[in-house]
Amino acid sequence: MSVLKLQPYKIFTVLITGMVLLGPGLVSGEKQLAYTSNTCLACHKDEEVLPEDFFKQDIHFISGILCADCHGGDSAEEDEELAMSARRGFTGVPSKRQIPAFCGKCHSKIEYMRVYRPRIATDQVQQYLQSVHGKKLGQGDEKVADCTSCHSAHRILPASDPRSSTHALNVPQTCKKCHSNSIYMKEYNIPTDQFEQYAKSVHGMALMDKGDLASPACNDCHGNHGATPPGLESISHVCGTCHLNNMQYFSDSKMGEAFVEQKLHGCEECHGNHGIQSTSDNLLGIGEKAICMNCHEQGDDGYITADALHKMLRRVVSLYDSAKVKRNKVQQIGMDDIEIGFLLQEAKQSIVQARTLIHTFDTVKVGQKTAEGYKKTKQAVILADNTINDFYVRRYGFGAATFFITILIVALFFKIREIDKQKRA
């Protein structure tokens, strides 16, 4: 059949089908052409001297940014001396100290970068030069991390790619390469157990064991290109990035003011840094596990306040735990627990808010919130008790009714038999 005789919609179908079938081949052909016409790649491949980390899925390579775009030279020239001549702009492999500027040739130019990623930051080099790594590199220390230490050189992948060394799940391992090497880090006189602590922390277990990408990795607290240990004034704000209310309450409290005066590190003093453990009510108060006792002694204001706050929480939490048991009982016997659930949900919210308000160290505010939770929990307990009682009342009532009905049926049976006998007689 002639194409001219095809209906318009059939012509459209044929064109689309052809694009689907031939499209991947055309794209693949373009990449293959770029690969084979690149004498840098061809020669290095033939000589088996491709960079050790070379990866064809590298974000630069798949974007059409090839060897000469970074290293200079002429990748279309087959003569090695000409291809790698200064006249052709060949710069070769940068030295350690040249790497930030080397990468910054492109990554510091918004006009260039917006072609590939319109929203990407272009101040990474400036940040790096102000970081601990950048400053030490500027002083001649070539052991510190540069761009390639974290991103690699020839297998750079987007941070969103799970294979990337800068993907959230992989960041701890990337930092660990240097910071857990006690021999390599010896001259810097800093701990090398950060990774081990982090891996056992509430943050580390959430990220690395459960895959929770909302949990912070090293760079979320220390920064990326501008990596620097949080200082005295910034550490509360670093934690406050996620724990906003806790930070605000603490900063506005008398305790927060005292910490500033005594130059203590806000959140870190109580919760630690790399090895942060899951919080519990036992950390508050005057018990063996209470961290309040690290600073306060029996009889002082802090001791009294800590004891009072802990008792407020335990009072409502104990009742809440009992209410949950009663609700489970209601569910087991098949009774309606919807209203009980709503009450417990409201009570739970009050408990969460009370635990956050602990950072105000204000017994009045915490007391008001725990009282709200206690009231809702008490209502839930009463409703659960009434529901359970109703169940047994109904059950006993049903049993009694069944008993009397059975007696009635038996009596009726004998009465019918007696009537039958009289009729026969």
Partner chain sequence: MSINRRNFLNIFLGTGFLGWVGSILYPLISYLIPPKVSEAKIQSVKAGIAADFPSNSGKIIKFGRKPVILIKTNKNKFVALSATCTHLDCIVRYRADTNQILCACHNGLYDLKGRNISGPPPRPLTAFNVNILNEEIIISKPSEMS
Contents of the next structure:
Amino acid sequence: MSVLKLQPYKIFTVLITGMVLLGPGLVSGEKQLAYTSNTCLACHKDEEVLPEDFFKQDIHFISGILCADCHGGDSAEEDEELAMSARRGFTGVPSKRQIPAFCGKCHSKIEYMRVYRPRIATDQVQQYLQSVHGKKLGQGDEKVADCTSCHSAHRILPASDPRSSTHALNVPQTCKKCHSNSIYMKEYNIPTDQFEQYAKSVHGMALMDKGDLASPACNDCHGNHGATPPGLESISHVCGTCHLNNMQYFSDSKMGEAFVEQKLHGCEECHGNHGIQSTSDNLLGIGEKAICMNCHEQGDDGYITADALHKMLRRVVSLYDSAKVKRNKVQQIGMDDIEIGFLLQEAKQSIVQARTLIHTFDTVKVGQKTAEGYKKTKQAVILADNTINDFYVRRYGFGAATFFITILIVALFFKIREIDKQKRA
Amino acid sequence: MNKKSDDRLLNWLDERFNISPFLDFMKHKQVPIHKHSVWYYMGGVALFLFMVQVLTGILLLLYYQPGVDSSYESIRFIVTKVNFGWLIRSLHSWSANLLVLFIFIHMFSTFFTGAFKNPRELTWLSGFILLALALGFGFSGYLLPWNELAFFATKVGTDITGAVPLVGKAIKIFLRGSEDVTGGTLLRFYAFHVAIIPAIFTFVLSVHLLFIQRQGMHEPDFYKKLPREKQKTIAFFPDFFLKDILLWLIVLNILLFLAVFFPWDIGIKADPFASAPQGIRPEWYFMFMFQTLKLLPAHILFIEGEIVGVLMFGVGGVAWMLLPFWAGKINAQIRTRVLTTLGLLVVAFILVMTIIGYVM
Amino acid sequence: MSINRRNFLNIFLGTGFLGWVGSILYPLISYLIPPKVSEAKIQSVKAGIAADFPSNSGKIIKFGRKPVILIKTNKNKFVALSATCTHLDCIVRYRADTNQILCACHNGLYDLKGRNISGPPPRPLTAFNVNILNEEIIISKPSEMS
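Starting from the form predicted alone, produce the coordinates for the form predicted in complex with the partner chain.
Entire complex below, previous chain first.
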């Protein structure tokens, strides 16, 4: 009906719009049809007043959410004035403080969202309002992050898309935009070297250098919409989401209880936070690098335990290292090292487990594990020694062969002499 | 009784193949006895070691699998899982080294006793070819375990051939089977080692032995000057032959001793993308050449030092090979002295360079 | 006496010769006898009788230098995966209660396809082929890897 009423030039406009949109976007086929009657886009495109970050792969654009669906107005109306009139519900560009609610219009409505993404959460706005960002915005601070600070406004891609500003690989860069800017962050009195530290940390290097998505980005510990620094009690839970055993051991330990009482920051107290480094056995014990010595003093219980744990671990690890050298030797001389390899693998497993068990600070438990590892390593060492020995013991067999050959040599020698004598005679 | 059945067998064979001239030849062949007789045995020992190589080589073929992923593993398999595999492999390696050593000794003994001279020019020539082939055996066989040391030694070794003017690049690519040492090189060396060189070697060796049998043992000048009745000889068969066997048994014993007490290890598997380890060195018999090339300055009269070195060895090698053809032209009075001095210089050069190579 | 002496020498020579032949032939023939594992590269391993393997359980099988975990699921399907955890090389085990593969070192979990589903493991476990041939379980390397 409405089609019949259209004047020829309007049909032409619609067609052109359709072609422009359909041409490059054939992939998303039908969805693009929604834009054939999108007069907002038609005009904004012609007059080149599209939003700065407008991007054709934007998820809303692709899903057929019209400009008017967010900004109000009437996208079917030809008349500019009418289309963007308050009467037609036009709201225009939201102010910073309006943004959470602006997005929440749809994103907090489960019955709306599940049409598009059955599994998507709808509590982002609620979470945001709980976050430091959200609270500050509520107080009128317009410098804090709103939805668009991280997601952009018209270039939104799902976090699973590597081009997205919220994809795990890009999150550190996204947060860094504000949090590493010391001038911008000045009034908040919080450090701005987190990114720098993180980039050098074991997590940062795994994520950003190696592209290992299993390694945490900022949001994996701080949350994303509910971004808050993990509190005293939650810190071990944050680390424990991945480091399950370490968390369990630690919180069950005497040390864990004491930490809670004294309001110490769980894991972070020893391992640090953003700049966390790969651990080494020397972080334990009473040596120069030992963290234990930050709090404990010579002679106290902690000192004794730390020393004992360190020694247990060192004992098995140094034997393990020498066993590995022996194994290489066995391999190089060309003897069978497969069994030694299996034993060493078991030993290594015990060592790895003992290193985790350190977090119980229980010399008995750790002692059992290191003893287990020591036993396996010792077996490997003995086997390697025997194998190396066998390599040389082979010479005994040579004795038998050489005995007969020597007999033959001697007999032959006399035979030759005998023939000589006969000739002379 | 034994004698009779022996005779009957001989008659039976003689009727069919006319072997009596051959038997007569063997019976009447005499080997001179004098103070330098011991050198007559060196070639025989080399022959024995070659036979050991053929036997152990064939045995290794039963389990060896050439290929980047399998060479090292199959050698490991041979020395760890196959009964006496370690022995066969160790024997093959030791015997290879002794073979080259005895070929060198054999060559220098014929040089210093003057045995290469007219009419034995071709024997010398064929012997030289056998030496070159033996070195080829060593070079190609060294790579087959595909361990780190062999890999890089081959890389350096084939690189040197690239320094030969004009054809060097082509030779290098021919040897490597590609621009670089790869799995292709391994297959190529395998083919050289088990098929191409053995075939040529066997042929040249037969010719070499035939020449020796036709011409008889060389008699040194001082022996020739002795009066007829003082020229002591022994029969080639059985006297000399038995002594040969005796020596072979002793060598076998030594070989077993070396193989058992100083077994060869199999090293670390080659990783073409790893950086070269410290102290890459070729096998000892290439050391003097390797060391000379290393010691040469980068440039000698606008020519690259390496090219000069390679050319020098090339010219020297050809001159050495053609020794019998030009040595005769030296003034007879000083000939022996000139040649002895030359020989001593060559030996001294080889020894000094080898020692420097290992000490430095 | 001379005859005696010659006889003695011949016996001596004969013994030496026989001993020599023996000491050459013994290693030679043993060398020719094929060893238990007939090839340098292990391509497959036998892992027992299929029917004897308890349902809903796992077992570590030595596959050359590498451990492989063989699992019979509660639906009596066989699955073989590399048993080396992709995190720190510990040996994984089968958890019968949750039907998952667990690495006890750091609580890494894998599903029965070998996918790392929780904990620190960065990569899935490599799958091996399992075939039943004449009632016997045979684990073999995936063909694209050989």
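These numbers were taken from a predicted model, which means no experiment stands behind them. Positions refer to the first chain, counted from 1. Rigid core: the largest C-alpha set superposing within 1.5 Å between the two forms.
J.: Fit the two forms on their core, then tell me the C-alpha shift of residue 418 between the two forms in angstrom.
T.: Once the two forms are fitted on their core, the shift reads 10.7 Å.
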